[in-house]
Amino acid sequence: MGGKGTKEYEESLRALQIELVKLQADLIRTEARVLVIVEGRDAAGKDGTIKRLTEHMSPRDTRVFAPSKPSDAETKQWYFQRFTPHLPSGGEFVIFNRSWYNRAGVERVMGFATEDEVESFFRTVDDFERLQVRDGLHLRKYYLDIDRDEQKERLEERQNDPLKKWKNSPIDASASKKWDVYTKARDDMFRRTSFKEAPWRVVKADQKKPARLAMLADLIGSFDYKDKDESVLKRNRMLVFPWSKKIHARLAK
């Protein structure tokens, strides 16, 4: 998929979005519940990927939840409590643009959570997710990864783009400085929260357009639905692959 021209990219994207519409029609018909968790490095392209994912899906049956800083009341609740109201009902397709994994990433790195709170999260999250999967939830977890130089370039572009000012935050300023700490937190998260019922899938997103196509193809291809066109779902295992200890060296350092 690398090096696609604009026309070829748009044609491939349209074909995948048509498959998404077909998939969603089947999910609505069967009243399935879908949750797609999208995590990743700062500036890895989460927003753009989610935009293409939801662009032609049913607004009534599709929701995107992007958690903000917890309120004072929420900090006193069970950690997962503020996420549960946003879980999908029958026939709904929900995307979490960041999720409860904030605790294993930015909250841990920036000191917004104590080590005891982080450890409690790790002891709980697998059971929490397994419970949902056993109850019929279709759970998919994706992590968009980019290398250090690419992140630095994108964050600098964001600073200079008046249309992207809303994306800038104090957290961005620390992303590059704390690269190694984020890497360690990411690796720990993969190691402790990737399991059979809900494995992590890594998206190598240094090239935005090929990465988007590869992730959409992988996501759609993970479902069975009526009139599925396998010829459109061209997997690229160099760009999207399940995390494992064996392929750990392929991750951005």
Second form
Number of protein chains: 4
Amino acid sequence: MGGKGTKEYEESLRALQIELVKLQADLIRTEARVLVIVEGRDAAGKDGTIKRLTEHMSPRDTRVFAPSKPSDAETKQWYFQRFTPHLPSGGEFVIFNRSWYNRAGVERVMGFATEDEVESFFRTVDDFERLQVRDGLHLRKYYLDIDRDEQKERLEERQNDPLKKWKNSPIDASASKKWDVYTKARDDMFRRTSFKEAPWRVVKADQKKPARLAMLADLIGSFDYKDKDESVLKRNRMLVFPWSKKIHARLAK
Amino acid sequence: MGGKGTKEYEESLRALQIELVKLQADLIRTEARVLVIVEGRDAAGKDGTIKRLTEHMSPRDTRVFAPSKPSDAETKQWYFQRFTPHLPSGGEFVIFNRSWYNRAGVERVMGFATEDEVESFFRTVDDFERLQVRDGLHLRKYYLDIDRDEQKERLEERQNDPLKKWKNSPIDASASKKWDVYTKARDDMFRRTSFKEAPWRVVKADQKKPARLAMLADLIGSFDYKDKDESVLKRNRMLVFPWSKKIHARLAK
Amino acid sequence: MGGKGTKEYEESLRALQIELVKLQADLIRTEARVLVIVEGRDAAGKDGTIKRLTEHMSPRDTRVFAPSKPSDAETKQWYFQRFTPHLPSGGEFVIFNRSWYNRAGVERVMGFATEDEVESFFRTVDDFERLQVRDGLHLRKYYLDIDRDEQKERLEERQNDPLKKWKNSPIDASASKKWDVYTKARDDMFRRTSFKEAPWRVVKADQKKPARLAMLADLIGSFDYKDKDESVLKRNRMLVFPWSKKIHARLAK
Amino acid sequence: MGGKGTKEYEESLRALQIELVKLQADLIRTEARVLVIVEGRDAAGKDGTIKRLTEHMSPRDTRVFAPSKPSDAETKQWYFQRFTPHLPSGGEFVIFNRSWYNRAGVERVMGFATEDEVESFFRTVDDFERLQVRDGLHLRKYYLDIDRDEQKERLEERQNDPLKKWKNSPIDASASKKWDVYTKARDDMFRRTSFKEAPWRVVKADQKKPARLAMLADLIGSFDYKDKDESVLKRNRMLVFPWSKKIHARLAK
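Mind pulling up the form predicted in complex with another copy of the chain next to the form predicted on its own we just looked at?
To see the whole picture, the full complex is given below, headed by that same chain.
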């Protein structure tokens, strides 16, 4: 479980969640709008991370949105249209469990989108995000990265865990087989959609618990708020770091 | 913690959650529609119960809806209109964390609805629910009941717990003070809205963990599904039982 | 053109539209909710009637809703769910150009709904409407009835009119061919869904202009409002009348 | 009435509407998305123009959206969020009767928006529109311009016309009084939001009928479509022309 005992983990998690509650109180008071995009490989731990993130937040002011397959009508709209109603209003903290980046990931790899549509996405996503950020949105983009072996192991575990049966999908099955295609898609995404106003941050997620703590500390630490306790928010630059061409070697291959 | 050790609780909970996964697979396959209404006193444990219920269900097929204060436009509509978009589609398992019964509870007690509106609600809610049930909806209505002292203690704890600060609200403050008015409202609600097709089930929730287990067992047990393991679904009729005039004495006063 | 000269028609129409403006001012002031359902054979004149009805009403307080084919997700919901968001809010005057009665008409005739679904619709629609009416909705249901020859002529005209090309549809093509099946569907609908709180009113629409005037007079006349000018609202019982078993002989066969 | 006899007007209008039907058939076939923004002074003739534009279009593929006052929740969102659901899907022809430009017009003049909000709007609207246009939206922006005297006359007429009573609003009352402030707001809007991909086009609307015909010809003429009849689409550059600094002198002062 990565060097952290369960008790230590629980205590650290609790301390971070207390900071989150303080942060959220401030965000509500100032009517700030927050959008956290959580992307990553299949089985990288998105669901579990989001569960800990939201566990003690105010349900009324927190929303998790997991985009489903677009309907027929939606495929004929502006690509960002079906996501727009889910953007945060003042005081809301919204988490996207996968996001419009589906187009650059699963839709591209599985052939659900044409190359033209993918290219069009790449050409407009930065403008769309910049528009939001300039309008005051606090946008954070995290990518959970795991190794090939770790993914394989988790997908196998999943098949045997009676509580995780619903997680199995035909797309999962392709995750391992298409590992290299996903790797290339991830790299293209980083290269084309990481920019100053909305950079990608990579979370090395092979060890679930340390990764969760590091990501929460990084996310919370990126905000200023009343009574912020920096001592709790120790960043771990080995586990969470901004994407850049230089660090590319640290990503799973 | 009510006679159940933590380990025993965890094991029982896990066994129930495995049944839930089986149940949900069946519901999805048959495109059944499920609506579970969870009502109860303030601090009766609704959030915690729902968290355990949904913990391992498929997020894509499970929704929790917590109605917020109606907007100005919504107050001028048919009362059930703003709830309707949240009803389950085929294969969906929806939980209402509070519901249209707000009108018979908090809205009535706090004076947010007129006596006419409350009366009109009572006169139509059974027809509305019957309409749904006859159309195939699986409707389950649970009310979490706690004693006055237990509520007082929990509300005080809440004020001191840094993770539960957001739960405090001016309405909470009134929960204790208006205990008797809420009791009367609850009793009226039971009397007027418990009918054959959609009866109320009472959960004695003073001890959180046994109450959660009992409610899950009762809920799951009320469905037929493939590979149902009845040995896991032992009902506890002291903790969960259908409301009726006769059992009224067992409710908190 | 049915005995009414164009000028007389225009004057009568204008007088009725002035009454409508007065009526609507009253409805807005009292926050009344109005739903007018307009059904009828293909080419019976629904669009034209609705155009005259809404021509001078306040766009902000008037809505016309024409249901389209249900989406995949919608077919798995409660049948009335997709109509509910379009119900009027306080002060709104809503017209349904076709309605949930599609199920008893085109969907039944064309086989888009199963016999079970049709039967289920018949068993619940009255309860659904009664629920609304008891909640204060002003519900008016009109059926525009034309003769077989008249329909045929209009559908042919439509094909040659460059302004009406979009009205042609494969379903139109079947209107004539399936005349008898539609007649039976209409008769079943009347028999099973005309009840005290929400009776059907039949409009003999073979002559467009007199029919429009008669329907407007009938609709407006069914409300009480300030400065109502009864002299303008002369009803024509030959053209608009409540459906009943006795008058059945007057319907197109 | 501007030199055009009623009969000539009716014939020209009909010819244009026939072109519209052809255009729309093409747009539906190619799943094109069209958004026509209609702005202008109070009483400039927006409603009447839109009525003629949509009169014979396919209701199923045509939508008119008139933004109302934002709700409390909406005021806390991204400004463009509440407009986004109304953008056209593939094959849809959408007309905005007033639009997001309310912020630069009535909201600014009446003080419903702060100067910061107005400035923020000006800084982002071009990016927002460009994003849409690059994504394939056919965006057309028309401004109906009338003289001070003409406006005054029309607003007075409106007060005496029993069919136009609902058009009277306290904001109307201010239209004349605030003429100069509106003029300045209009000029700022033109200067800051007319750009290559989405230029403003001015319609001199003092004479209603010629203005309508000229605008329809201009709008239709801006598209390519099958069987386009250019002879019908004679442009009148005195009545409709692109805004530019040079032509500023031709606007109402």
